[in-house]
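Next up is one chain by itself, shown in structure tokens, the form predicted alone.
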Amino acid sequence: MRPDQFSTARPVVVVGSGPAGHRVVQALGRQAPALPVVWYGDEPWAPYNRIKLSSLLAGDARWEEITADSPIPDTVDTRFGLRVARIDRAAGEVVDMRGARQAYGALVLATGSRAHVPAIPGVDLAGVFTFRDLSDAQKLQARTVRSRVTVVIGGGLLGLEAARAMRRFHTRVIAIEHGNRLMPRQLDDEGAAWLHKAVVEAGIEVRLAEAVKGIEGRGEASGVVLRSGEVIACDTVIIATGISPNVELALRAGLPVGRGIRIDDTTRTADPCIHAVGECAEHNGEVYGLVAPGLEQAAVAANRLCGGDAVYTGSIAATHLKVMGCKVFSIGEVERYGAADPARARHFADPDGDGYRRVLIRQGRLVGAQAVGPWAETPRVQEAVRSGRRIGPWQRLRFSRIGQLWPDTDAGDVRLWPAEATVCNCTGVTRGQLEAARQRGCNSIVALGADTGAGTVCGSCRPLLAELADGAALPAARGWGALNAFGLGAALLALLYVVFAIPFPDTAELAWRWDALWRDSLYKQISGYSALAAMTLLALIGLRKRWTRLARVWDFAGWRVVHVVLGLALVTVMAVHTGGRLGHNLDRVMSLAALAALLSGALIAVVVARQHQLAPGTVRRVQRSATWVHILALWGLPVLLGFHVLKAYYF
């Protein structure tokens, strides 16, 4: 039957309750209100938020959280808790699992995916369960009180994040993974190992390479026999080995199907009335299994039942997680494809121990990225791999130098991103998008996120969107008041040294002449010799970054402080050991060079202090300039400060 022969009065019917099924129903709602449509849902409750599951397990987050953001529009006939049974083509009719029949006039197919279990003995014995689903996690819920040692089948996302949540009341985890490294289809294996790193930090055992031969336990599961003849002993089983898209409703409907429900560039199916959306579809040969390519389907199928002429393309696949309190994203390629291949690699690990990144280049373009840790360019890298954009050499040189392929202003400032470049990862709304919304009078969180839905699945993005609504401030930065005061006390001190000369006492009847401190060789020496030592350490911490048993000492914040205080207290040894006077030729320059460091490191120190009431573009702005003052003015300091020292010794 053609479309055009359905009669207008037909609804649109939407087969799954999922995050595709759901936007659907959203962007329906949106751009045709009066279309009646029917939802169907095989789980009985109303749409919740699927990506913090693993939070709700871990007790990071309560129910009414998970259910937040979720709005249906009021037109939609909601059947949740209603399986749809079969597919009627010829009478373009569902039926449910009652037997009733509900007619249509488009029909959409969101029924997303199932966990995939292993064919290995003992998967149906009690306390083996799997993680996907509300319903899963609920029993997880109720297993995690009971017990003590779980063993998690499987090291991608699924399985880390119930690994993690499964620690709750410190259970012992142990996680097997049959490759040799950790999610291994978004990471290499440097990235692998800082993630490895961080799971084991987090308490979990990982064993890699390892084969799970079978489950053993009389009715309840009580160990796991690896391949090696090992038995890891256990009580509870996950397993997270991936995902089986549900594709038998569309494949007794007659519809092809490969490893998804295949569908063309309008996600239509065989079928002109039927479309696909989400984790059950096949676009040219790929099942993404990712939330933000099922809502790019989703978009494109409201759009085309609503009469536009959108299509679909594909998706670059993109992952944006938080694993174990630990980022990570990935994009694109991760490996290149062989020897033969002209793509080359960029790495750059942090010193800080923070993290890894690696980009992925061929014929200069950005073709593949991924990093583990923190990267506030994850956005933008992201569309400039969507849209295979040109990576100078100068960029290449700029990463692998500090983990950046653009200036901390173009990258921080999410005003200055492209149009196309993604801000909201889970939806997939870009800049561009958010901008058309305020233009519309969108000029807070709410009402973004309301707009586009930008902000409402993880919230990741809400201080970007926040950002772009009204300019809100940066966070405030640990240890603020010591930083800013420290800081104004050493740049009010440099200024004076600049402006205000110690004066010479005026009578030489004194019990003590404090002119002797900048004039008796003994002080001069002991000042002298205090000033390098100040010098010297701040050159040490100002190194920390390339020293890492340092940075475990103490964190970024507390040494940040001591640098400043050391900052003030050089000043304060200059100028008891000049009495306040830059000198002349060499000397002058050296003061100078020497004061203009400690200017720009105290307006620095007092921005990040104060960044939580700047606009953050100014921020970023006045921390880059003097930055750069900062480098500069200290480049030809020891140099100076050697022949001034050779210059008073030898004379």
Ligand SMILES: Cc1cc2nc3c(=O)[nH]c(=O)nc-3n(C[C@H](O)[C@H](O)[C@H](O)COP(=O)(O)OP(=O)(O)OC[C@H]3O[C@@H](n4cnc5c(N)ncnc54)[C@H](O)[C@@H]3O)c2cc1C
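Bear in mind that the values here come from a model prediction, so they are computed numbers and not experimental data. What we label the rigid core is the largest C-alpha set whose atoms superpose within 1.5 Å from one form to the other. Numbering follows the first chain given and starts at 1. Compared with the form predicted together with the ligand:
- With the core superposed, Leu493 shows a C-alpha displacement of at least 2 Å between the two forms.
- Superposition on the rigid core between the two forms places the CA atom of Ser521 2 Å or more away from its counterpart.
- Comparing the forms between the two forms, the C-alpha position of Gly601 differs by 2 angstroms or more, with the core used for superposition.
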Contents of the next structure:
Amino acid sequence: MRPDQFSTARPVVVVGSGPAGHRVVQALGRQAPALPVVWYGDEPWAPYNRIKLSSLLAGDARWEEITADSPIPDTVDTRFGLRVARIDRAAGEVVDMRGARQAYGALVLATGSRAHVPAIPGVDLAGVFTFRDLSDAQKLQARTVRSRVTVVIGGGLLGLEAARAMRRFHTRVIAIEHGNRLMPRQLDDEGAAWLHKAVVEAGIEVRLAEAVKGIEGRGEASGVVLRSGEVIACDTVIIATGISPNVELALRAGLPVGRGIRIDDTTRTADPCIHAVGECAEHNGEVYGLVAPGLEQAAVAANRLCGGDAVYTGSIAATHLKVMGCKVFSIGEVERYGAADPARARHFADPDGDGYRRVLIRQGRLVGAQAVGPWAETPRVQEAVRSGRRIGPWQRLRFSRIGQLWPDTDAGDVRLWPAEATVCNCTGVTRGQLEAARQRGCNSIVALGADTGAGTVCGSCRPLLAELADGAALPAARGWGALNAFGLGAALLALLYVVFAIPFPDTAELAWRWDALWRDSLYKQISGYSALAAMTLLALIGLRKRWTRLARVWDFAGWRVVHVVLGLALVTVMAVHTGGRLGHNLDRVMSLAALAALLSGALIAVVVARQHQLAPGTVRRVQRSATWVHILALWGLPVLLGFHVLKAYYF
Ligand SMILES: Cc1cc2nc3c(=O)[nH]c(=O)nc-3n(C[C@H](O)[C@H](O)[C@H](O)COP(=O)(O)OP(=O)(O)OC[C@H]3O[C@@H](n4cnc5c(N)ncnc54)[C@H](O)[C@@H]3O)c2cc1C
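Moving from the form predicted alone to the form predicted together with the ligand:
Expanding to the full complex; the earlier chain stays at the top.
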């Protein structure tokens, strides 16, 4: 739908004040501030952070902390506490529960979902709760004071969140899971076993592979009846057995509905004037029960409403949560599709008992990952799964050994992450998007959040935003001036060496013939041994990371400058030793290898020196490629040098 296709006198109407609806409204406010927007929400309060409801219930967060901190654009006509009862597609109007009509030019359904309540006896007894919205949380909050035994039905994400929130020193909490492991959609057997341990250690009892037949009680719940006949006595029951998308509005309006409201890649339903986003929408047969895919859909819907051509091709949703202080992460595929599936899993269990990680690799590409316990690489893993990145044999080996896919140095600084790496997991905002926002002048956490939405849901990425908002793309390297000057000098000399030889004097009547430098045996020996000494020192300094004594004498930045100065000295003495000639046969190979090492080293020095003026991605890519050339070129040098010395003395 392009704006010119609907009358701007008729507003865009958004139904649903959850995160997906909120994101549509915010994006419209930013991209088309003049577009009239009417926003309905049947909950009586302004948008709040549903994800933090468990923290509110557990007493870890206050009300002010869970109300959305991203503002609602002034131009939006908000109608909270008002339910939309019907869509009149023929008239292009919605009808609210009071019977009032509101015309729309375009309609966005963001009605989300409600808790799924299984059809078992006793679900309508007093003391039986669901956990979906603020009013549920308020009721449960009141209940925590008097509950002595709470049974949570469902051992998935929501059930464990509810169990965590209800756990008090005076309340016994029992979680019942129908499957044979906790969080079966996100974790494999081993991962679930680690989580199980953490949950039990936190004081929650877990019953696996148990089906609930009903809830018993006279007016009020007094026990949960299992299929085995066993009754677990309790005073409170929380049903956390999944979600049911709110599709009734669409269904009554005659729109195609499966599990959710069916949408295409533009987030439109079968009616081109009506979009659906978030947990109420079904795209390619998939209804996502997480916030990030809904936000991606919302961004596409808003873009389309503003005349853009964004497409939504589906999400590989990542789950991040903290169950009783234990971090759980899962993305992509959890298990192999059976014995014929060529996918291979690599496991790593921390010997200190700190956690478990697993990656699933199919045909060399990362297709899934999960972790129970801390894992610093999760943002990169997310990006790698989403882009189907190749994982080399050495990475698999490293993972099996130490539980890391990338070397330590790669994971640390957020400014060095690839542009596609996700920084905010809740909203799916990448490092590249944040960098673009920074270029637009957003240089604080608040500004970055207002522009991109990052950090506005659970807030756990705010330290990363702080790092990104710190001003320049990358800080200037210490000693960057010297590094730049010596690096450029070395690069220039090495290039000259390749294309230009020092000429011989064209007359014999000179007091001093400079060609003696590369022809006279004594001079040649002096320059040759100087080159050897420079190479040896370079090799020793190259080992500085492992040689702690060097690190104690001077820091890394200092030794880096020394390394580059020695490189410049080496190329100078090489030129003196040979007159700038590459030599023949093995000597030529040796000269070219040394020059390749010198040029790649000089390039690294110049790029590091100028990192504060370059895009972090460029710095990272050049450094990586040049380092490979540097290492490869250095490999054969000792042997070639040995031959050269042997030849000089014996032949
Ligand atoms: C306790 C809890 C913890 C969670 N933790 C996580 C987590 O860690 N990570 C994660 O990714 N997800 C989590 N989720 C799920 C996440 O909250 C949902 O994925 C997300 O809220 C979906 O957003 P939505 O806007 O599509 O729908 P909703 O948030 O359901 O919002 C829809 C809104 O529309 C309103 N509405 C419905 N029909 C109408 C109508 N006819 N008229 C007017 N208004 C209407 C509803 O009342 C509701 O306010 C959690 C959920 C809960 C309850």
